[in-house]
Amino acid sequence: MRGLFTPVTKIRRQVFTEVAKFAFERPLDGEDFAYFYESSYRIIPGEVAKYRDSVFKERAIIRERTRLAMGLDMRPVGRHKNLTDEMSRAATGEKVLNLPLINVIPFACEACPTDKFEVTDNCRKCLAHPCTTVCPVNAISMGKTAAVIDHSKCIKCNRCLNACPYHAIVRYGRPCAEACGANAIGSDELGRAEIDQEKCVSCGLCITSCPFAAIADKSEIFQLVTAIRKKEEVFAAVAPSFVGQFGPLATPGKILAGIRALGISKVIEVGWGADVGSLHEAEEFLEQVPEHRDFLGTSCCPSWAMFAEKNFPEISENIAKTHTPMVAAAKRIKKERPNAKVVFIGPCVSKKIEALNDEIRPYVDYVITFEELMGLFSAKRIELNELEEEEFESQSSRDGRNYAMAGGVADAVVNVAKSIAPEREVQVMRADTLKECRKILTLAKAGKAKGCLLEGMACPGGCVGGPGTLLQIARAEKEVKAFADTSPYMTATDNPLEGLT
């Protein structure tokens, strides 16, 4: 459903924006979050349901949501518990967010089918009837319309679906269980999914992959915006991916021009930072592979890094110790100006966990997504296209944009690696998806992947599939290349990696 607008899009953008609207005009001294009871009603208005069987269960999503998206816990389902608790506790330019961080709202999910086979109207009940003849277990008879699979009896073994001459069987299981990769979402007594958060990656797929809206991650657009209105310096270290983001109007200096309009003081690349992680894992890949590690993966994807730890811990230690492009920026701005405060911009939830981690903290005070920075536009009523387009001063090399992409990061170390070592060749295995990342760790486990560099990213096509897009994969691409190849340096060497600001 990456981008389309459908009402799912517009529920998450109308909370992103009530509750940057009211951080950016409350009064800071003030606790009084009133605010807040009024606003389901302001999304969800009337008396009719919209989306659902019941404005009233609508509304208390919503405010779920609500406390979610200001960065809090949800409450309990068995007991009461104030909308409003702890909010004062949010109400801060310091970070709240605790584990966990992507939560399943109980009575918002449909409790999908997990796995399961229906007979569509495509069947015409034909003489040969294929699906009953090589079934191993009796379970589909022919019933007075079409064949009917007895549930009870089913052992999913595809053959049925794999006979019907006209594809009238269909195989389908739960959207947001599908799509997770580290098999992480089983089922409660209910039958409604459930995260198993110790397998979790926080890779946030399932969040783009439920029709229901039922799963969401926490936000801190709250306490970023109640930094920028203490007077805070407030630095913006904006991933590759935002181009083409907000519109084919919104150019990257007109974007640039939007967020120091949400009164950010500066703005600048992450791919600055991915530069200097291409420098790093060159050599540590020259140095180490294969002599001291049989291979060497790539750091950049917090949730690939996690998911090799959680699956694969006998070979985990292969993972770069560089730092991710966020982290390397985010330094590079603390060093320069100690009391800033920075968020990271970006397509990716997984960075939210990474930026807890006790070493990442005092550098990256905040990360938002794509979608989330939408709510602060539409919050501040800033048209992009509107804006007076401000120069977009050149930090990363090509290389170092297109990291955004599923094979960008592999390049620009063997880019690297090239100009240091150009009798060396580098052998690359590249997974996007936690599915393909599976596959070839499992390779490297059996020893197939010594010498190799390995490229791993938990969305499909990369960053620019991240779950906090909003644009459609193939088109994100086409832009980020384009951004790309507007840079004056080619690779992260010709990059002279000056000061940030």
Contents of the next structure:
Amino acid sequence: MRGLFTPVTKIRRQVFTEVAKFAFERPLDGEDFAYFYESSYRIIPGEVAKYRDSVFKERAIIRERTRLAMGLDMRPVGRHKNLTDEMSRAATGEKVLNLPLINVIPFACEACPTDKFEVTDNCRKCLAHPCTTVCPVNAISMGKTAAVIDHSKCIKCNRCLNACPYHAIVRYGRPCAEACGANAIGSDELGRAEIDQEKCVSCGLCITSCPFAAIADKSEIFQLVTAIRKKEEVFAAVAPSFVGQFGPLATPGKILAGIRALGISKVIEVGWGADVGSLHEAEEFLEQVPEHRDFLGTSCCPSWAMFAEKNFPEISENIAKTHTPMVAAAKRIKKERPNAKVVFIGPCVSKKIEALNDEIRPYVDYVITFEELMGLFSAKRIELNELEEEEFESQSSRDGRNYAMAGGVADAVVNVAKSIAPEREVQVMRADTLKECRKILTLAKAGKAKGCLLEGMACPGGCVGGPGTLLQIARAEKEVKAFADTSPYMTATDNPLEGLT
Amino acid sequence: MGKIIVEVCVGTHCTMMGAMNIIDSIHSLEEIQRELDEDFCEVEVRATPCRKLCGGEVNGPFVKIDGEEIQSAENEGVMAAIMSRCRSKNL
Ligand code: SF4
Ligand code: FES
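Can you give me the structure for the form predicted together with its partner chain, which would complement the form predicted on its own we have just seen?
To see the whole picture, the full complex is given below, headed by that same chain.
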């Protein structure tokens, strides 16, 4: 339900705010988590169920979501465990996040049918009944009042659906599985969605597509706030898609001020890291393609890179080994402030997995989304509009800021390549969503991407369509572009890439 | 043809509770009016800062339609209120 505010969105945000409030207000050395017994009642008050059949179930779901939002595992459904168990372990400024990152809350899942054809009330049992005539496996017969489909015969060819003059036949599937480009969603023994962690690349699209809010990822807001309150020096690296996410009055400068008002010492643009990445990838491309490597894939989206690695191992060597912009930015901070903690703030769930990687762990301490950040603002009652604008001290180029949009990454790399070797023609192939990514990777595997630069993004429209965003994609694009154009540097080559002061 | 003024609070709390989506849905009414070929009144949307109504028992978003306050506003309620206002103004 990307781009639409539904009760699902509301519940998710209320949980973040609950956890954030506690994180900011609790006694720092306290071990009392009774607050969370009340949380589910604050979010779901009264005795009448609003969202589901039972208010008890609604609250039970909130409780598991709360644990996930604190970075903890859910509790087993069939065994006793206290809600607050392990919460003291989560009450630290260190990383506690572990796998699995993305979780199906089993009893919240309604076990939607997987890809099924059904005859609806629209059926008038007409005389012609073309549905039966076109069915290649004779799966449709005329019942007493309507056509009946024999599911054991149906081969899902769509013919009946197209033939019915009353649009009486529908095909419906699981929203989560349909959103998943990695085909990672199967069923458990009760028919509920189950994520195959081997196949999952953590793009997070299932989270926003489940209409029952049954899927959630873990969050690190609790640890981040604890670190801030323990007076640790925390730096934030903000992804370029942040512009416009917090409402029309929250200008980039005010958002920056808001993040600092949380107690964060300094904020840098991840776009700066994008510039570093563009320079590397352009060089790599010019050096290697097509003599040593058929093509080069961009590296900034970890889900795309993981997807290529898992599904196209033969060609995954061609994905650039450059650090993602997040890592480049974090490395720069840690180089100058080895003891500072780094939080990446972005639209992305995938980066949460990336930051669990042993190589990246030392640089990125926490990853939170814009939506989670909104929960922090709300809990701390920060009114962005009332703050004085602040400025990023070292800026990223226009191209680095445009990394937020599908097409922006390839453009940035091409622009650098052009400035180094104006005579070279760089062909671009690009895709957003993993379904589309699969297509271009299939072409590449068949040798049809010779000499190309391949840009892949897991999210629709690129990072502006990430699961952790708050703004509708088309608007977000406009905002990102407008902000990009205010940069004093056009391309990564123009950026002096100064260090921190 | 009258003009309807809709003030949508886009402070932190109201934005978090879906204010931007309400603004989107108000803009989407223009399309409907074109499709229905209906005589419509002009709707002016104003994004307003926090009015300090939040933080208590009542949730946002807070939306004012021609001065009339709606609490815990939802897309459907806001759109319906605007539509009916438009229609009565056009009578
Ligand atoms: S497209 Fe962007 S937001 Fe989405 S998974 Fe990739 S890097 Fe993350
Ligand atoms: S944010 Fe809307 S009244 Fe405060």
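Residue numbers count along the first chain shown, from 1. Values in this document were obtained by computation on a predicted structure and should not be read as measured data.
- Hinge residue for the rigid-body motion between the two forms, chosen from V414, D275, K218, C112: C112.
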